[in-house]
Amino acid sequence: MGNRVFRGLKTFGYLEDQDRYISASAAPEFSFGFIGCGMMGQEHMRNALLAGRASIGGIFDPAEKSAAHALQTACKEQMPLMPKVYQSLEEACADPATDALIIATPNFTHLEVMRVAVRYDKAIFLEKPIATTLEDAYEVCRLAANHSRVVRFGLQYRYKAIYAEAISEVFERNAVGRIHSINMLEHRFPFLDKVGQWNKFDAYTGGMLIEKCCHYFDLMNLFAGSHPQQVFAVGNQAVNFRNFTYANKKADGLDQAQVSIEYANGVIGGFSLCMFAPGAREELVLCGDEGRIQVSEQAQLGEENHNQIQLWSGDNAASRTSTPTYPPHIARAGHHGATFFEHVAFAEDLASGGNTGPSLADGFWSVALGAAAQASIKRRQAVDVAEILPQNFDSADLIQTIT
């Protein structure tokens, strides 16, 4: 019966722990090791603790002062039970005190740490991008499908309270019957600092199209129901850290891009990202034979998020706008609430041993699709995308088997 809402207020300090009901909380039922602990590691420690089914049983990151700020800040809400610090990945991915492995660390490190973290016997979640180059991410693919236990790849717009409520209007309600074209913009204020600055260089990102936009790309792979086939994009660094240098190296990830897509299945797509705008806005429309939906999320800068979904169905059905939202204190911890819902879903594969997606197929195929739209702007022609699929590429390797 305990409510997240009541959990951890002060007001019920008082109370002995068999004086609570509502605002009792559970056991965690598994413990989780956290690789990388700058702001989305955190960001995963704060709704891990949120969801309530898992404890921080212990965090790793080389770089000591965020390993530092995770403990004061991100896992103080368990104390006075600590995590554990460990002084290696290998330490962190061997403690046999933990059940799952939740990685986030630089988008270049990130087969690295897999090919340590599938040694174990561990349920593991990985950030996105799931690599940097589509080489890369199909040997993370390779390696989570020979895994014996569930691998999530990080695609956590599926849990954004507007592209949820999109996915339930297409899947299950059918509002607007065949979708044909999909469109998504995301215009936003810089890229924030990072340890080492790796997010300005496209040596570290992969390039902005498969750092920042896997995400996007995977919600249009989603809605198109196929994989993409040609991929012609245009773009350049306009604005943003244009004089930024770390290291004696220049920043080069671009900032503003325009991306056209078709798809096997004839659906077509089109983004556009822009870096510099003062404030954040994402839109997604969908037209279908039957109908048309087009949500956004947006506010200004220190202001209040505004969401909204319009379906317009003509005469086939009752058109209607809505506002859906998540309860503000699980907004709060992260991504508008897209964070914790993926954490409930995570602890449900846990226990449940089954695995409801991101699929390994969605973690490359969103790579997959930011790479031709890279190689596109370099190449400043169109791509077709099984030219750049890695060689002896088989569909067969982007599927798990949980034994």
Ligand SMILES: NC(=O)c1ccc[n+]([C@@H]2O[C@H](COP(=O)([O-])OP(=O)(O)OC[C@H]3O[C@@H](n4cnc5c(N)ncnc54)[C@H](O)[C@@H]3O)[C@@H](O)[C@H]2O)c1
Contents of the next structure:
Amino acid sequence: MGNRVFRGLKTFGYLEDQDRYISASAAPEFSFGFIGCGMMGQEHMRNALLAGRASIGGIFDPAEKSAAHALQTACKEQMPLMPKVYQSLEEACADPATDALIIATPNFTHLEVMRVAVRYDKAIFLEKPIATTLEDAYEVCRLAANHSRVVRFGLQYRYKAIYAEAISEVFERNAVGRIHSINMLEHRFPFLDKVGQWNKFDAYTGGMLIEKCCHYFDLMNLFAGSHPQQVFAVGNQAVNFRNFTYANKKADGLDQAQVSIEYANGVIGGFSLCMFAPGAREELVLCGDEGRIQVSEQAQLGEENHNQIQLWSGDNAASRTSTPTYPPHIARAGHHGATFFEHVAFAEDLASGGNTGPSLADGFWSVALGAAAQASIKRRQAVDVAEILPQNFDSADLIQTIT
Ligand SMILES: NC(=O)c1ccc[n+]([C@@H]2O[C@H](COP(=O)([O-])OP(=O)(O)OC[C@H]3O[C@@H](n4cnc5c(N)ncnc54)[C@H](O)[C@@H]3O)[C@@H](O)[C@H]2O)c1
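Beyond the form predicted alone, can we have the form predicted in complex with the ligand?
Now the complete complex, all chains and molecules, led by this one.
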């Protein structure tokens, strides 16, 4: 396959296929059916095409404008081959021409869509959070565990340049020794508009600490190497959408929170959320017995994004400050390049029949931590995670064995 930068250049449009080498594309090996064609569904379409191993076989969205916009923008990249437009979820799932279903519908629909999707012998990609309640997340995992093909969840922040580098430093280079404390922060601008404004209401999102924070809780769980045991949180709706109503319902999502976490292995964590900042900053600080890593990604509104990783090694090894980045054509495709690398990994899973993660357990525990934090805010006291686990919870149900 040629180089992605040259492959995408319109300048080479005049060349016959036999004259392309460095600008050549391989024929796609897979075809994806997209369920949900809003902001994230279209980001998946762009990235599937950019990754170069899959085509858009078909799309389904009950909102005509979402489907039409996807056809006019994201799908245009694979002209003249336009996708089928399915008229129902069943038709989308049943199409024998597609290998995988990419589900990017609102959070509250994930379980009902999954119940239909698992009836068909196709790989499944399900956006985060996997469900809006812990009970539903458990059911999604059980459906996935018994599915014949790989099921992957959309916790793609693991692929952001800053976190991918932190993962390499910690797990490949052992750069900070054993981790004892984890602090994360997301301070960002308010949530954007969505179809039906579903993201303003806890009933549809699961609550902000599940909806937004499952990404950060997934990373914290990963670095802790353990499960959250006790969680204490405070939070409220301080600024955003306080006077916003839609379909006669008042917006109720919290926009600030502080969460303290104790893991089963003694690691402690803290998380800070603010959703009324005039920009976006994410930060992760890991303190181990041999060093400290701080990674950050930030931009004020309208500015270029800036990434940084600082490694302090004391007298154990070289310390370093660097700026991990992806090439602009990849970073621009969404979530600073994370979604692209998520697609590269998904295509690899499809080719190998394996699952490079995030696993079902990762999806479940990211929701569990958010659910515990939401419960703690409501009860105004610390919550034992064991108390809120679904009845008859068995961690063996979080393992998918594809035969
Ligand atoms: N991984 C990430 O970083 C990330 C970022 C943003 C959103 N998301 C997730 O992606 C999902 C979609 O969010 P979005 O921002 O694209 O929302 P959106 O409102 O922009 O788009 C959702 C689309 O799904 C459609 N839809 C609703 N019910 C459907 C159904 N049953 N079948 C098919 N289509 C249906 C809607 O009409 C809409 O077009 C959510 O779960 C959200 O949490 C993930």
